[in-house]
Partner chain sequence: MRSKFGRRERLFGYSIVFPYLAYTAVFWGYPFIWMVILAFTKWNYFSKPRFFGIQNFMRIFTDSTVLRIALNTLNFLAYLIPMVLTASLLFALALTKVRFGKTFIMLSFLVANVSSGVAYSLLFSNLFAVNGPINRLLDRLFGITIPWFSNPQLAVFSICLIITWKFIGYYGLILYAGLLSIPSSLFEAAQLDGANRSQIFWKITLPLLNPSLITVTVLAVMLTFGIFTEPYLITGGGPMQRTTTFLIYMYDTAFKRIDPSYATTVAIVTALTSYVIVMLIRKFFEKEVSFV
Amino acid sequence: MRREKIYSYVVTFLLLFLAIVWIYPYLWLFISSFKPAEDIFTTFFPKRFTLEHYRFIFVMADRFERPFVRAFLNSLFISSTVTFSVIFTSMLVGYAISRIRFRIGKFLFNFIIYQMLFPGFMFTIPMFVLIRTFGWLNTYQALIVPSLTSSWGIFMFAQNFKTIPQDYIDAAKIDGANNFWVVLRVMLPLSRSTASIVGLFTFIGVWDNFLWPLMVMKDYKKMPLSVLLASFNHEYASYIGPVLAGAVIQTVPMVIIFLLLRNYFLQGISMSLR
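Output only this chain's structure, taking the form predicted alone.
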């Protein structure tokens, strides 16, 4: 009994230590964004806190031709559009693959799984050439269109739809519902956990994406926040405080979404590990 208690204390201490190590970078980032510039690298807790870096972002940044507020709205627009599109297209294609029998259905499902085996960066250069051929460089289309569908999202919805009893679909069709309404009014409400996890991971992936926007977007007014922060840091390295404040602002939407969808997110994680 005593040995189990000691073991429990050791495991608790180890997990607590790992949690502190994991969260320390974000704590340092968050506290440093409120420090005076001279205290950022000299002390962990400053003598006083200030909002000057946040004031710089919202008031002064336009003078440096770096519209942080607009970049934040750009990120929000791009991430939201892609997220809703991925959920919508994934549930439709997932339903077709899992519930409708057609000649190439099995081949399509295997092709989607096969596509998931390749890392995304392999398609970066061919996609850039295609976007340049279409004349979409420095446009929102270049940031949105390549991500409108997701093979991983289709796979997740297809696997979840297979677990829903056929009786629900038959009852809806007896009432006159077509396949589109079956997906929208029956399958989607029963798959809220899957929709939440697909939406959350898609939003985070697009929100944090850096390489692709850096390649296709040179217009500061259309840049997402991640790229604008990097370009500002590259050209005005002495203004580290506003960069830290911008990084904190960039994490806010993800934290809010996670807190709102936390229960669905945990259900989706447990479901995907079965």
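Same protein, different form: I have the form predicted alone, so give me the form predicted in complex with its partner chain.
Partners and other molecules have been left off, which leaves just the chain.
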């Protein structure tokens, strides 16, 4: 038993050490973005801290035709619009196919599972053709409209709504609530964790998306941050400081959201086990 105990302490300290190794790249990135350019590759703790890279990004980058602040706001706008819409539509469609008894609901449920079988990259080129036909290249619509619904989100809500007792719905209806009110005021509060999981993963997915905006957005003013940062790195890779500062700005919102919603993230992982 004693050996067992020593063993578990050794494992604990090893894992704590590895945990620090795992966040080391983040620490390096964060600290480096405040280092003078000549210190970035040489010292971990610099002699002095500087904000010059952030000043470059916020003030000078416009002269390089790379409006970082605007790109950050673009990303924020695109990601929140899509997230809000996905939660709203998934909730309604999820309710329709899980709680309303009609034939089309069953059909739709199977159809959604069928849709989830196709990997997204099969649709990228045909979707590009569609967006081009609409004349939506280099517009915000191209980045937002194709992702307004999500079959995964609908599936998650439908599965969750199935577990809610019918009595709650009946009670609300006897009190005179209409169907829309039932979904918004009874079902949604009862599935707060599903909504958070769907929202969290949708937001991260859109914020992180690279291939699609790279294809449809060539206008620097409307680019999301991911593509703008990549294109800045492509042309000015020698400006390591600003590139790293940009990477920090791209990472920070995701880390904050992750830390705020970490419990839902863990739930989401255990739910993906089926």
